[in-house]
Amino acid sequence: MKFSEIESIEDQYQVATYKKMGIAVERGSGSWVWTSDGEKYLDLYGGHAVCATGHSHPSVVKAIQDQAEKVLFYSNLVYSETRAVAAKKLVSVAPSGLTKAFFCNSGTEANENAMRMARMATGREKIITFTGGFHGRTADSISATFLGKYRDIGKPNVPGHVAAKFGNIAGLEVIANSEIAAIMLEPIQSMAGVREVEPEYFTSLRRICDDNGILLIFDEVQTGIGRTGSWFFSGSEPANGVVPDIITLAKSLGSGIPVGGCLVSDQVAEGIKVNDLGTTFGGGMLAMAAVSATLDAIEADDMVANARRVEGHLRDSLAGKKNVIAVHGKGCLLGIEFDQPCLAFHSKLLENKIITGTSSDPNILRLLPPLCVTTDEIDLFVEVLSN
C-alpha cells in the first residue's frame, strides 16, 4: 500500500493523537527502519525510547513466536513459568534492595500503581512531583505531571498532588512533611529537554524521605533497562548510589511489546495484600516472554556498555560544532542543545532519512536510539547535522 493511501485511511478512521512524520514504517532491523515506499531511515528515536534491543531483535522475535505457539495469555489467577522466569530475571538486574516485581501494561499504569502502593504503605495521600516531570496520561499520573499543558488536559485533576521545583532541595524541605506519602521523579527529565541534577541531589532526596517517613519513587520509564549506561539510573554513579523504594518501568522493558512494571522493596511489598492491586493483562505470557528475551539480549550483546560508548563518541563528535551549545543526558537518552530552535535541524535530519525527536524545550533535540546503535551510525547523524 502506498504511503498516500495509508495516510488517508489512518486520518479518516483513527482519532488524532500525535503530529505524525510523513512516513509509514513497514519493517525494521537494528537501528534502521524501512518505509512503505521502500526508503531506509536511521532511527535515533527508537519509537520513543521503546526499541531498546533494536528493531525486531532475532532472539526477542523468536521468544515471542515460541510463546505464541504455546499460549498467548492467561491472567494472574494462575501461575506461569514464563512469568516466573521474567520476574526472577528482572529482579536479578535490579539495584540491591528491590526484590519484588509487579507487572502491568504501560508506564502510566506503573506510576499509578507506584503511587497507590506508597499511599497504602504510609497511610498518607499526598504525592510530591516536580516541575518539568512527565508521568503519563491517566488520571493520577497526569495529575502528577507539572509540564506544559499536560496537567490541564487531565482536568479535573486528582487531588493530593504537590509540585516542587526540580533541583531545588531547600524548597522541597519546606513541603516534605508527615502528610506526604511519596516523592516521585524522573531522575532525568526527558520530555522537558533532558534536564539533569547533580548526584548529590539524590542523596538529599533520600535523606528527606527517610527523615519524614516518605517513600522515594524513581520513574524510570525512560531511564531504565540500560538506557542511561547502567541497568537502572537508580543505584548508579549519577544517582550517587541512591536506591529508591520503588522503580517504575515500561518503554524498553519489552522491546516493543506493551508492558510496564514496578520494582519494590520488601518493606513496600509486605504491606500489599491479595486484591490490593490488580491488572487483567499485566504479566501476560507474551509480554513476559518479551521481557526475558529483552533482558537476555541486552546482556548478551553488551548493550549497556555500548550505551556508554555511544554517549562518549557523540559528545566527542559534537564538541566545538557550530550551533551546538551542549549535550545533556546519559547513555542513549541524550539532548542536544542548540543556540536556536531545533525544529530546522529535526526537519533537515528527517529529509536526510534520520529520525530524531524534539522536546518541550524548543532548542533541544532528543536522541533515544536503540541500545545497539553503533558509532558509525552516530557518525552519519553528525555528518548530516554538520553540513
Ligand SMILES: Cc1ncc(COP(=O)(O)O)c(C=O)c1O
Given for the second form:
Amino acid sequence: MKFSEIESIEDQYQVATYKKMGIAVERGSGSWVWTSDGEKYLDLYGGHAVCATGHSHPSVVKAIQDQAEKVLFYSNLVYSETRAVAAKKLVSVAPSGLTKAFFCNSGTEANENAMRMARMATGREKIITFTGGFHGRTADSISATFLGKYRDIGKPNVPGHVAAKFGNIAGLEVIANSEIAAIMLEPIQSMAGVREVEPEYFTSLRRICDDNGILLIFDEVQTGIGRTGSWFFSGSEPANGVVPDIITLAKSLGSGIPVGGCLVSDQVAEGIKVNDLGTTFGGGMLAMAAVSATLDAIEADDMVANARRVEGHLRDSLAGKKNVIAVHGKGCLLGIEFDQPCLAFHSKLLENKIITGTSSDPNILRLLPPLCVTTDEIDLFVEVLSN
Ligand SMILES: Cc1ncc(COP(=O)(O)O)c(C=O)c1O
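Having seen the form predicted on its own, could you give me the form predicted together with the ligand?
After this comes the whole thing, all chains and molecules, with the earlier chain placed first.
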C-alpha cells in the first residue's frame, strides 16, 4: 500500500493517540527503518525508546520464532523453563539486593504493581512522586505523574499521591513521614526534558527513606536495561551507588515484544503472598523468550559499553556547535538543549530522514537510539544539525 492510503485508513479506523510522523514503517534493522515508500530512515528515537537491541535483532527474532513454534503462551498458573531462565537472567544483571522479578506487560502496569507492593510491604497508603516525572497512563500511575497535562487526563485521580519538587531535598524532608509507603521517581526525568540531579541527591533520598521506613522505587522504564551506560541506573555511579527497593522496567526489556517488570528486594517480596498479584499475560512464554534474548544480545554485542561510547562521541561532536547550549543525560538517553525551540531542528532532521524525539521542554530534543547505534550513525545526525 502507498503511504497516503495507509494514512487515510489508519486515521479512519484507529482512535487518535500520538501525533504521528508522516511515514509508515514497514521493516527495520539495527538503527534503521524502511518505510512503505521504500525510504530508509535513521531511527535515533529507537522505536519510542523500545528497540534497545536495534530493530529486529537477528538473535532476538530467532528466539521469538523458536518459542512461537513451541508454545506461544501459558500464564503463571504453570511453571515454564523459558520464564525460569528469563527471571534468573534478569536478576543476575540486577544490582545486588534485588533478588526477585515480577513480570507484567507495560511500564504503567509495572509502576502500578510497584506502588501496590510498597503499600503491602509497609501497610501505608501514600506515595510521593516528583514534579516533572512521568509514570504512565493507568489510574494510579497517572495520578503519580506530576508532569504538565497528564495528571488531568486521569481525573478523577487516585487519592494518596503527594508531589515533591525534583531535586529539592529540604522540601522532601518536610513531607516524608510514617504515612508514606514509597518515594517513586524517574532517576533521569526523560519526558520532562532529560532532567538530571546530582549523585548525592540519591544518597539523601535513600537516607530519608531509611529514616522513615519508606520504600524507594526507581522507575527505570526508560533508564533500565543498559540505556544509561550501565545495566540499570540503580547502583550506578550517577546514582552514587544507591540501590532502591524496587526497580520498574518495560520499553527495552523485550526489544519490542510488550513486557514490563519489577525487580524487588527480599523484604518487598516477603510481603507478597500467593494471589496478591497477578496478570493473565505477564510472564507469558513469548515475552519471556524476548527478555532472555534481549539481555543475551546486549551482553554479547557489548551494548552497555557502546551506550557510554556513543554518549562521549556525541558530546565531543556537539561541543561548541551553533545553537547547542548543553547535552543532558547519560548513555543512549540524551537531551540536546538548544537556544531556541527544537521543533525546527526535529523537522529538519526528519526531512533528512533522521528520526528524533521532542520532550515537554520545547528547547530539548531527545535521542533514545538503539544501544547498538554506531558513532558513524551519530555523525550523520551531527552533520545534518551542522548544515
Ligand atoms: C519513565 C516512564 N515510566 C512509565 C511509562 C509508561 O510506560 P508504558 O507506556 O509502557 O505504559 C513511560 C512511558 O513512556 C515512561 O517513560
